[in-house]
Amino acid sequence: MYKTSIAVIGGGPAGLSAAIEAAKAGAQVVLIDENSRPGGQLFKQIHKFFGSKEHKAGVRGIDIGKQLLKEAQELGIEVWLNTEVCGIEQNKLLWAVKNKTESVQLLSERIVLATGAMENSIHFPGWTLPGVMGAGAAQTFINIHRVAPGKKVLMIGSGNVGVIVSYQLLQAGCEVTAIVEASPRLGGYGVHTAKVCRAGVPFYTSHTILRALGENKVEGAVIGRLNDKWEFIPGTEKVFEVDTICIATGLTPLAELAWIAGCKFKYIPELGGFVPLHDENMETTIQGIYVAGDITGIEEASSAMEEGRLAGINAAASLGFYSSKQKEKLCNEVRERLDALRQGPFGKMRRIKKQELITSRREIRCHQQQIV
């Protein structure tokens, strides 16, 4: 059996910043991730983040992550890569699997869940067939394998993901057909936006994917145009030539792991469906286990790293390595730096949905001690 002081699980960037937070603090910092390699999603994100110079404006996504590990590596942080966490006993007693074969157990005296989120999907004729895939799939072939997915591209869905992503494609030779949103608002940022209307890309609101034409793989795809019920109107049925059909339809939190750690939950649409309930310190309902990122509902990776370092700054503090006056010093200046991410009607709207966990997680907390 090993033992830590802090176990971080995820090793995108909200758990690399909850890790090297509690390093700096002096704990001993086991960091765990699925994947090959640390880094999340910032090594699928070329573009360059926006904003204030606290939050990286003007750094590509992927030279944040490659910063982030930089500083996880001088801090002596112990990294378990190809590791999958399967569960959580009551005493913090990690069950993990090493590289499809190994059963190993980790004793965490804290641990801070940063497992991020996972694409939803949607469900049509022809779904299945090669050539459908999440736009996350798309993002890895170009980004991460250099292998564009496919040379003509159908993108479901507006947002954030769905407009870089359909930029990206550009930048890798593929022809973005369309972008169809079934809403009659384009989702993403201006900013993001913009650049994919410039680049002549059409966009279809109030329409939806019908089907995905071909017998072994996508040849072709249908949309249709919604009413103000978002039902089908039929006539309205457009045909695209395209070999490849992604979707972007939103994130759900990856919350399994809270789940079986025995944290309280609340479903709040707008965050993603259900998330841990948790306090301005990260700290969910069971004490010692932190969470961070879009385990906590969908933001971007500016947001998810200032979580990471709030979680790792009050893991580390909870354990002694901070002082009182120390940490609230610290945790002052991160959030600071998320009210200044959570401005403007996208992160206004969030700001308040947060405030529903932690107003929750605080009643939850009171009825406990009244119990007692």
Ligand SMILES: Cc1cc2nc3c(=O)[nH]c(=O)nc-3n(C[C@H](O)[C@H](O)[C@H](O)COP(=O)(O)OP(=O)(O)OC[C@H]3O[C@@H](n4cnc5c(N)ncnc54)[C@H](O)[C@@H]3O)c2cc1C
Given for the second form:
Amino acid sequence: MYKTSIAVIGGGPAGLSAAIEAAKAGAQVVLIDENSRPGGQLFKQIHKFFGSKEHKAGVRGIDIGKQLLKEAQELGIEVWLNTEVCGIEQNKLLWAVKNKTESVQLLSERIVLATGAMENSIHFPGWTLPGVMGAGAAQTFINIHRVAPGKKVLMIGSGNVGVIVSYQLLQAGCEVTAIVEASPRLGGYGVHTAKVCRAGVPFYTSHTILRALGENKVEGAVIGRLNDKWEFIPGTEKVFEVDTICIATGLTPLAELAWIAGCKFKYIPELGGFVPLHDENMETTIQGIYVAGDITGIEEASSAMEEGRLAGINAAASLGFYSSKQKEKLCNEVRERLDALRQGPFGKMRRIKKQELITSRREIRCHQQQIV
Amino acid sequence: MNRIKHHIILEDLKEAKKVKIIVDGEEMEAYEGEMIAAALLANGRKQFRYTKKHHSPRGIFCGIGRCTDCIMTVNGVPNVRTCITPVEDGMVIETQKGVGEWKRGENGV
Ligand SMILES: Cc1cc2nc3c(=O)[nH]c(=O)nc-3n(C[C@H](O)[C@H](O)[C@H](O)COP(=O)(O)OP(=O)(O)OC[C@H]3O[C@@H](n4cnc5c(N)ncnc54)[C@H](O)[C@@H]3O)c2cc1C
Ligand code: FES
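One more: the block was the form predicted alone; return the form predicted together with this ligand.
To see the whole picture, the full complex is given below, headed by that same chain.
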């Protein structure tokens, strides 16, 4: 059995930032990721980020990823790759499988869960055909593996991931035949939406996909118009000849480990579904288990990094690596940057919903104190 | 070939060492260390397995090891997620039917 002070599960922007902050404070950290390379979803994000200078605005996700990896290396953080964490026992004993063959145990004093999210799907006749895939899956193939999933792509969903991936498909040399959006309004950030518009990609609002065509793989798609009750209007079908259908209809937090550990959850659809409750320091309802990034509600890499920092600072401080004064100063800086990120119509809703999580956590704590 | 060699933002695709893989008995070229699913896609293969009951085809769906749509039998071991498993020279990859078959003993697993 191995031992460490802080175990961070998930090597995406949230987990890397948590590990870096904890190591900077002087804590012994083990960072675990199931992939052969750390970075999570960051290396496929080749677009420039928003926010202010402190948020690394104007820098591409892929370059931020490189910086984080360099920092982690300089701090000498122990990284276990190809290692899938399968269980958490009481007293924070982790069980993981290394290289698909070796079972290992790691006893840690603090745990940070930063396992990210997975893409949602929608179901229509033909949705299981090869050629129908998540928009993020297509993004992974074009930007990481450098293989195009097809030549002509239909994108379902006009949110951020839908428009960002559409643009990146164009950059990779694919044709984006159309973007279909069920709502009457487009859902993504204006900057990204405008770029795809300028490239001549048509948007179909108040439309949905009716079925995928093809026997053994996608050969086409049928879409149709929706009325104001979101019902299909017969006779409005349109057929597209495409070989790939990408689904960009949101993400769901990947929180199995938090469930296994016994953390309390709340259902908040705006954050992607069931999310583990946490306080303003990212600590869950289980003492010593922290969460950060998409697992606590779907946002983006910039906020995932800030939440990771909060979790890392607090995990380290709880082990005595920071005085409470030092900790408060550092945390306040991060919280200010998080607030600045959660602005605008998208950000504001997230800020309100994140506050709801924190308030629910507080109520439970008050309740526990009353019982004691 | 649908490999993205040149890209407006990313560097040119590095020429990796080429290796041979055997897919359903047929020899294919792949880049050392790339994911099996990427190699198959680059060779024009989109169907990776057929379901147990309806025998309907499945291929790449999530691309990050979450959904198990892309599982195949690799070196005799069934249910390997090909989107997150790198190719190795001489790897034997087979289209999986249903839940696959364990050939215990032969591979020491
Ligand atoms: C495919 C995909 C594409 C995306 N593209 C964009 C985009 O273009 N723009 C955008 O703003 N947002 C995008 N997102 C949202 C994205 O999730 C966030 O931007 C950000 O990457 C979240 O960071 P994170 O650290 O919370 O999670 P992630 O970056 O997902 O990192 C989590 C890591 O934990 C690992 N992990 C999970 N469970 C375990 C386990 N049990 N054991 C070991 N390791 C584990 C995962 O494999 C992963 O490497 C995308 C999401 C996905 C899924
Ligand atoms: S495509 Fe989902 S696990 Fe490989």
